[in-house]
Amino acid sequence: MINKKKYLYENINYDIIIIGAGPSGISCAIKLKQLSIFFNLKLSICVIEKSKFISSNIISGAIFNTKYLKELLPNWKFKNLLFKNKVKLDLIYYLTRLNYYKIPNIIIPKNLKNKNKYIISLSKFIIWLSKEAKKLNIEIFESIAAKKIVYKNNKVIYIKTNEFNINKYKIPNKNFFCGIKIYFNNLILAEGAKGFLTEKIILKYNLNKNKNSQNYSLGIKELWKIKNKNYNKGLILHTFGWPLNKKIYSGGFLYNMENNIISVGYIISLSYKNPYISPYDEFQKFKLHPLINKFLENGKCISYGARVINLGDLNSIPKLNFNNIIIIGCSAGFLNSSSLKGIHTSIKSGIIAAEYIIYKKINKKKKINNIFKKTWLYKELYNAKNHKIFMIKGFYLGILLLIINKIFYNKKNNLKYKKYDYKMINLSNFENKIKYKKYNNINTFSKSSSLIFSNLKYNDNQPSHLKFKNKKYLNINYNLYNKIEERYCPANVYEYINKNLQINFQNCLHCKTCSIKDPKQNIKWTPCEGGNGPNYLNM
């Protein structure tokens, strides 16, 4: 164990600390700096990012509507060369096992139409955005994982970051560094869906009181380099139907990016009931469909990743601030699930937080919720507020309920929903086993093979960031849910050897599925050493 008296933390101070360098975190930092310059305020701002490089852990579709970017950077058109790949053809298909049927454009809801939006790499976008932040003298610390929040008189006063160079027995190695204590006036949490510190803050201050449950999907994605004959720049496909049945909210996508690269992925709600479902294997199955397979033919997989996504629900968003803490982006659940979009909503949430802090600095007393309710973001999420609750019930029933809700209630009703994803799973005895095909190593791969494309980096001798809370639950999962851990994880982290469950933490993609779907909530996820984990390229 570490002798804490022997080592001294380095202490630093900032006015504002933002944890997470995704769209919401970087946008918040930029808007804070812009407003502080406008009002002649001196603010020191620091963004902390646990990944090795800015964007190393970023993964998204992604389709982006640039009209919202001008709120953050009015002159972005003269600065950015990323937005070159405009959506030219936007198609939605219903899939059966062997066939596909194009949905007529006339019946597709407006919020699902993407023509003239842009197909982007969110990784590249975040790299560009961080460069704009640095031009404003915003400091960004990479490879720094925030581990612990320290309180005084019910107020957060500083955070501790992770140690470096410590072995699995918690004995310091030669170049051991015990971390940093970072003091601040305001803390902004922008960790993404199921954020580690965000969850602790919400629990401690009961910020989700009288709120709907947060529910999640798991998104699994690959990048492929494909042949010229299969490539159609500007074409995007969305699918529903096969391979999962009508009772499960799920769907696929395929985006033609630049330079013969396609992004192909599958999203499945973690509210599924059958413990034999493997989201990873459903994605592999999806790639075999004739509609998708024809794009992949003679191509090559070059990147693989997975991450949970908020299902989005206005009534699931927790109280956004408490004392000197603010929650933004996917940490709070700012995602419009009815349009399958979250980048623009995250950016706007960061802008709202910045405006709230500056209003306080110039002695204008405004509540953050009041600022939020006057924005287009609130209106957009209000119009989609019951979408999650209906769609979790299954695709067809969900569509029917949405139509009834729109006709008879005009979206005015606030439905309550308190069913967490882990409570939805049935015992294995009550569900049918699912037998998945063997991988062909052409366009379907084992989990171990896919992880090669995730550029994982871990020090094998470091402490595991995944632990079991109570070992007695392991027998329950083994006997009642038939080794469910092996199936819900898309990275082969959990492996039964005989009847003993082993954690291969070196395989972890930081997707957070285990902390959401485990039936007994028996997985304790903590940040690993900064800079460790997946290092995605252009995801």
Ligand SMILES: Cc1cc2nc3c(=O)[nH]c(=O)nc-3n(C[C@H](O)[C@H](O)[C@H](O)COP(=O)(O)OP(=O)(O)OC[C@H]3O[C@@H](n4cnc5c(N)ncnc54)[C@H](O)[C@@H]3O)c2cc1C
Second form
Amino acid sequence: MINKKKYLYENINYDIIIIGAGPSGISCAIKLKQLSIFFNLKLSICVIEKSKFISSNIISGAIFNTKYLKELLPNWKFKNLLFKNKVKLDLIYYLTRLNYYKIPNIIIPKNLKNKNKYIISLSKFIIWLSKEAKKLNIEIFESIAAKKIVYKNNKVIYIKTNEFNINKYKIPNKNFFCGIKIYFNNLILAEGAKGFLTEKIILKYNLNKNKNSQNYSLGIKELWKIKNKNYNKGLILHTFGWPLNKKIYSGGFLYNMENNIISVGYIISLSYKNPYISPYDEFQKFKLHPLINKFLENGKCISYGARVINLGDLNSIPKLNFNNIIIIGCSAGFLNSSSLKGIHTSIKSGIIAAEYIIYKKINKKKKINNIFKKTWLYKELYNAKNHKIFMIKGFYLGILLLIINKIFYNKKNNLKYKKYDYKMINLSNFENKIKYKKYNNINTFSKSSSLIFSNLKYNDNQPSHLKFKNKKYLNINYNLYNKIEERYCPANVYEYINKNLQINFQNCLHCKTCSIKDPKQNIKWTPCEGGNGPNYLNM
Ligand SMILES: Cc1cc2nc3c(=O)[nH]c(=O)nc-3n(C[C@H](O)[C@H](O)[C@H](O)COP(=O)(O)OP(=O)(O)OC[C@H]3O[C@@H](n4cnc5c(N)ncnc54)[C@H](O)[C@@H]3O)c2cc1C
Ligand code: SF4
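What would the structure be for the form predicted in complex with this ligand, given that what you showed me was the form predicted on its own?
After this comes the whole thing, all chains and molecules, with the earlier chain placed first.
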């Protein structure tokens, strides 16, 4: 054990600290700086990011709704050379095992239409956005994970970042660095879905009291370089139906990006019941479908990753601020769960937080919730309300309930929903075993082969960042759920050798599924050494 008193912490102090350099965090920083210049205020702003390089932990689809980007960057159209690839053809298919049926455009709801939105790499966009932030003298620290919240008299005093160079027995190595204490006037949590510190703050201050549960889906995605003859720039496909049965809210996507690259992925709600389901293997199956397979023919997988996505709605968003702490982006659940779009909503939530802070500084006191309620974001999420609650019940029933709800209540009703994903799982004895096909190493691969494309980098000699709350539950997972963690984890982190669970933490993609789906909530994902984890490119 470390004698922490022996080591000196570095202390830093900023007016505003933002945890997470995703779309919400960086947008918030930019808006804060713009407003502080406008009102002639002096503000020091710092963004902390756990990934080795800006955006290297970020994964998205992504179709970007740029309609409101001018609220952050009025001249983005003239400045930006990134968005060249508009959606030209937007198709939705219902899949059976061997066939596919195009859904007529006329019956597709408006919120699912994407024509004229842009097909982007979120990573590239974030790199570009962070350069805009740096031009405004915003400091962005990479490779630093915010790990601990320190309270005094029920108030957060400072944040502590991760240690470096501590070995797996928790003994400091020669270059041990015990982390930074970060003091601030305002703390903004922008950690993305299932944020580590965010969860602690929500729990500590009971910010989700009387709110619906936050639920999640897991998105698994690959980038492929495909042959010219299979490539169709600007074409995007969304699918539902096969491979999962209609009772599980799930679907696939395939986006033709630029330069013969396609983004292909599968999204599955983590409310599934059968512990034999392996989201990773369902994705492998999806790629074998004739509609998808024809794009991949003679192509090459170049990137692989996974990340959970919020599936809650307006009524799952927690109280947004407490004392001097504000939660934004997917950390708070600002994602339109009916269209599964969260980039534009995260950006707007960052703008709202910035406006709230600046209003306070210029003595125009407004409640953050009141600012939020006057925006297009509130309207958009209001219209998407109850969607998840119905769709989780299965595809056909979900659609029927959505239509009934629209006709009779026009979405004015607030349905209660408090079923957490881990509670939905059944014991393995009550479910059918699923046998997945062997990988063909052409377009389906084992998890360990796929991980090569995630560019994982870990210091092997550090304590595992995956902690178990209670070791006795390990037997329960083995006996009652038939080693469920081997299947829900898309990265081969959990491996039973005989009856013993081995943790290959160096495979972890930071997707957070284990902390959501584990039946006994026994696994705690914690930030590891800053800069460790996947190093995604263009995801
Ligand atoms: C497979 C997939 C497909 C998607 N497709 C689309 C789409 O087509 N269109 C769309 O609009 N949205 C899509 N989304 C959703 C969209 O990507 C998210 O809504 C959006 O990225 C959320 O932004 P954010 O800033 O809240 O969080 P994130 O983008 O997750 O960024 C959070 C950042 O915080 C960092 N961080 C987290 N914790 C810490 C910590 N403790 N210390 C330091 N740093 C930390 C992370 O490394 C990360 O860089 C998709 C998501 C997935 C997973
Ligand atoms: S260990 Fe958990 S967070 Fe890491 S990849 Fe597996 S499921 Fe995701």
